[in-house]
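Listed next as structure tokens is one chain, alone, in the form predicted alone.
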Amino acid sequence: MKTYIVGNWKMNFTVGESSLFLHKLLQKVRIMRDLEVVVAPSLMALQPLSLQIDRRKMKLAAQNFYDKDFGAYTGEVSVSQIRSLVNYALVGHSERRYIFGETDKDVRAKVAAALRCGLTPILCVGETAEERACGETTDVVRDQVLGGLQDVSKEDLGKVIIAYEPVWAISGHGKPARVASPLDVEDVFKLIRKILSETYDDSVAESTPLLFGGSVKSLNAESYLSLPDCNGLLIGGASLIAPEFLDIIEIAKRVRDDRA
């Protein structure tokens, strides 16, 4: 199974800044077997960066899209309109759920749309601090996993990546993040694999890539990547700093080589 390092640039960088930043990364990133580096720039930058990127070294992901292929939906961009630009698409990110009100029904439709158009959806799940404090982590993660995958067949599940990103471990919007311990993360990874095993089967559960996202930096990346069930990282703020992001990529390669 591949290791995935995914950088989510969120609403940062102009188109020009995105191009310059990608150029810096491409100068340093090597072609690596079984280690996939992915960046998710803003929508405006996707088209020019799709012409600039070396897809042997890195791939592009969309941060968001609408689940309908075309129609009278002013201001939206469909997955079919971006399918030639990207290989991956984030779906159900906590900021989409908790700031923009996306429901499990919305997430489910987007997962199906991504698969229909040949993209790999990165389904994001995770609980808030309040939900965790109330002991609701298992229920929330179960609901979000099953809600997002409701229309996904066993065959198509092999084209899905799941990212656990606890909302309480993500900094931003004036709120400091708490650090998720590797033990906390591994417990949820085991829960997700159990849910997949019960819903599909053991082989599918074991072969589904699981990523962790929650204020990951070069200082703590190895502790997460070394977890038995971890297949990569979804990185926010650290992906906007070239030396940090490049260090995390190198750490991921070293951990992968040590496992081999």
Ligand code: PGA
Given for the second form:
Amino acid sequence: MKTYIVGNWKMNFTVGESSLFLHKLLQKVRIMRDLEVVVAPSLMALQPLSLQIDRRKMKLAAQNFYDKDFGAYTGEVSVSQIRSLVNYALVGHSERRYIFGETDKDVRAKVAAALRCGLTPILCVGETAEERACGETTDVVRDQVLGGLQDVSKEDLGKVIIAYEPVWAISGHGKPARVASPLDVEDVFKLIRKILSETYDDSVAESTPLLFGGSVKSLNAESYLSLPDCNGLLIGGASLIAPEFLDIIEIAKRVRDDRA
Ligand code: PGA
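Give me the form predicted in complex with this ligand now, not the form predicted alone.
First the chain shown before, then all remaining chains and molecules of the complex.
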């Protein structure tokens, strides 16, 4: 299985800045077949960046889209409008769930739409601080995983990536985020594999890539990447700083080579 390093630029960078930033990354990122480097710029930048990117080195992801193909949905961008620009799409990011009110039903429709259009959905799940404090992490993660995958066949699960992002560990929301302990992360990875194995089977459970996200930086990337069940990282803030993001890519490459 590949290792995935995904940068989520969120609502940062103008189109021009996005293009300059991508240019910087492309100068340094090598072609590495066992490591998939992906960035998710704003929807505005997807079209120009799709012409600029070298897809052997890096791929593009959408941060969001609407699950219908065309129609009277003012302000939305459909999955079929972006399908030729990107390979991946984030679905169910906690900022979509908690700031914009996306429900598990919306998330399920988006996962299905991404798969229908040939994109790999990166399904994001994770509990809030309150839910963790009340001992609800297992139930929340189970509901979000099963809710998002409800319409996904065993065959299609092979095209899905799951990112565990505890909401309390995500930076940029006022309060300083807490850093998740690798042991806690590994527990949730094991839980997700168990849910997948009970719902599908052991082989798909083992082969579904699991990413961690939440205040990942070059300083702590190795502690997550070294976890037995970790197949990559979803990075927000640190992906906006080229040397940080490039360092994390190098760390991922080294951890992978050491494991081989
Ligand atoms: P962060 O964001 O790395 O800035 O905490 C991660 C994410 O929201 O995907």
